[in-house]
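Here you get one chain, nothing else, as structure tokens; it is the form predicted alone.
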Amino acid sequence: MIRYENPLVFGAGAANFDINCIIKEPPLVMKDSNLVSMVASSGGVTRNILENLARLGVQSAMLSAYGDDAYGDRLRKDAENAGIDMSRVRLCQGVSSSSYVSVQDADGDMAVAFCDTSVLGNIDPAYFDSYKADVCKAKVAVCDPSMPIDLLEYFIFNTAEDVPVFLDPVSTNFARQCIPLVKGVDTIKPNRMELEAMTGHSTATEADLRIACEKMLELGARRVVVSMGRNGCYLMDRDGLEIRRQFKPIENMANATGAGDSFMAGLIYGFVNGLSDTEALDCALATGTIAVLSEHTIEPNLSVEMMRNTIAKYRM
């Protein structure tokens, strides 16, 4: 079993078993059977971020929980094979592991998804306390709100209090719950819908986007990075820095699942390697591009060389 004494990145959040359904005969018909192709893989926002980082050579460790079922065994083995330190993850007896089912339309965009992360209810503050000394040695802590919000709050303000925290709001529903936590976060990465949910301000225009980011900074974050899919990304920080980055358009998107997680991994890669904010955004856009071009949630051949080649090919 992999065990890093001083991982560069600690993640706290969900490790899910993912089932991705792609409609074979569009359109999706509700309340009826649909013919799909199905791909099963290990997933979960934080786990996916850590796997991408591990494939980029960043020592990564996870704090989470999984059940003593076939899904849990697969989750642990897949993570360790990818290079994630899972030695601190809690194994829960008689409990089902987290699972996530998504349905994608013919264009590769998600139509609907379902998620069960109830196993994370088996984590408590004492569990985080037992690993606080380890977490505080890391360069970055990354988390997502799949765990109960009070535990996420404890992790951010207690366990990782001396470490820059990167937070992915995940969805508009989770994003609203995250508002009180923003003041403990170094970098938050919402998409436009999540940014609107958290700030109550439209992002319809570039001017609106700027105001919404200012409101996010007022909530307490040091930096906000908005991922905008085909339209690239936008960064604003407390020091007045603003950066707008966009890559060349992708002709054929294979799979949108996991793109946001890959984007976050590229961003963190830039941070822990001391790159400039512009360079870090290019890393984020590159890893996100690699993800949507892959049939897999996480591209198994992801590497620093692949990321650099993607930057060279798609940077505008």
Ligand SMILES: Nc1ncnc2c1ncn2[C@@H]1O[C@H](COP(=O)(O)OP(=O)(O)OP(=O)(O)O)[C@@H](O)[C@H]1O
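In this text, the rigid core denotes the largest set of C-alpha atoms whose superposition between the two forms falls within 1.5 Å. Residue numbers count along the first chain shown, from 1. Computed from a prediction, not measured in an experiment: that's the story for all the values here. What changes on going to the form predicted together with this ligand:
- Taking the rigid core as fixed, one finds a CA shift for S33 of 2 Å or more between these two forms.
- Positional change of Q177 between these two forms stays under 2 Å at the C-alpha, relative to the superposed core.
- V292 is not among the residues whose C-alpha shifts by 2 Å or more between these two forms once the rigid core is aligned; its shift stays under 2 Å.
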The other form holds:
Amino acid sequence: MIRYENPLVFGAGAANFDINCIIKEPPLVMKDSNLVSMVASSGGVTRNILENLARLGVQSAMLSAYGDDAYGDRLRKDAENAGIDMSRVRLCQGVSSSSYVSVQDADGDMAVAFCDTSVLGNIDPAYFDSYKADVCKAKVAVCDPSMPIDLLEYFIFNTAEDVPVFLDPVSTNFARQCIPLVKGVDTIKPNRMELEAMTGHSTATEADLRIACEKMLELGARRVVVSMGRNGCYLMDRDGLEIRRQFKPIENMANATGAGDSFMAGLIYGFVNGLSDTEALDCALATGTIAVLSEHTIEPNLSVEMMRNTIAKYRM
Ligand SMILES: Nc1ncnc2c1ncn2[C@@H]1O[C@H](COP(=O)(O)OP(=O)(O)OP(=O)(O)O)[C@@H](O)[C@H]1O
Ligand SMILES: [Mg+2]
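Since the one above is the form predicted alone, can you give the form predicted together with this ligand too?
Entire complex below, previous chain first.
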């Protein structure tokens, strides 16, 4: 078991067991049994960010819950093999671990997905309180809105109150629920759609994008970093810093899943290593590029060296 005394990064969120079903004989037929190929892996936004960080050599620990089932066992083993400290994750007797089942159409688009993160209902403020002293020694806390929103609020404002919080809004639906929490957040990383959902402002032009980011800062974040797929990213902070950055776009992505998680990990890597904002964005763009070039959600060979080589190769 991995246990770091003072992890640099704490992540609070779901560790999901993901099952991705790819239809073998399209189209998908409802109310019937469909032949699929099934691929199982460990997922969950915060867990994925921590795995990327661990592969970049950043000591990272998770706060979450899993059940005493085969999925929970696999989640813990996968995370520990990747280098994540799971020693504080709550093991709950007689309940199912978080799982996410998605069904993919022949064209690669998601047809439908099912998500059960109810095990996180076994986490309460007292659980977070018991690790507050550890979290407060970390350099960054990272979270996503997959846990009940009042619990996320408690984590941000009470547990991680002295630590910069990085938040990924994950989806437009979750993003809207996150609006009251933004004032407790150091850095928020929406994609364009999430930024629009949270600020009610278009991001159609670069001028619109700037206004939407100003609105996000008005909601209370110290800094907003918008990830924009092949168009790179845009950073704005409360001190008036603005950076627009882009690497060479990848035309033939091997797998788009996980790009946002890897981008966030690169950003946090830069922050905990004291890099400038521009350098941190280069790390984020590099880890995002690595993710879309990899057929895996998280590139298993990700390393600082690979990130550095990617910056050298793809920076424009
Ligand atoms: N086609 C591409 N070419 C180059 N880089 C890409 C491409 N697609 C994504 N990226 C990189 O990945 C980062 C994150 O991607 P994106 O903005 O799509 O995040 P997201 O919408 O949060 O993704 P996710 O669906 O994983 O949550 C981008 O900022 C960029 O660095
Ligand atoms: Mg995302």
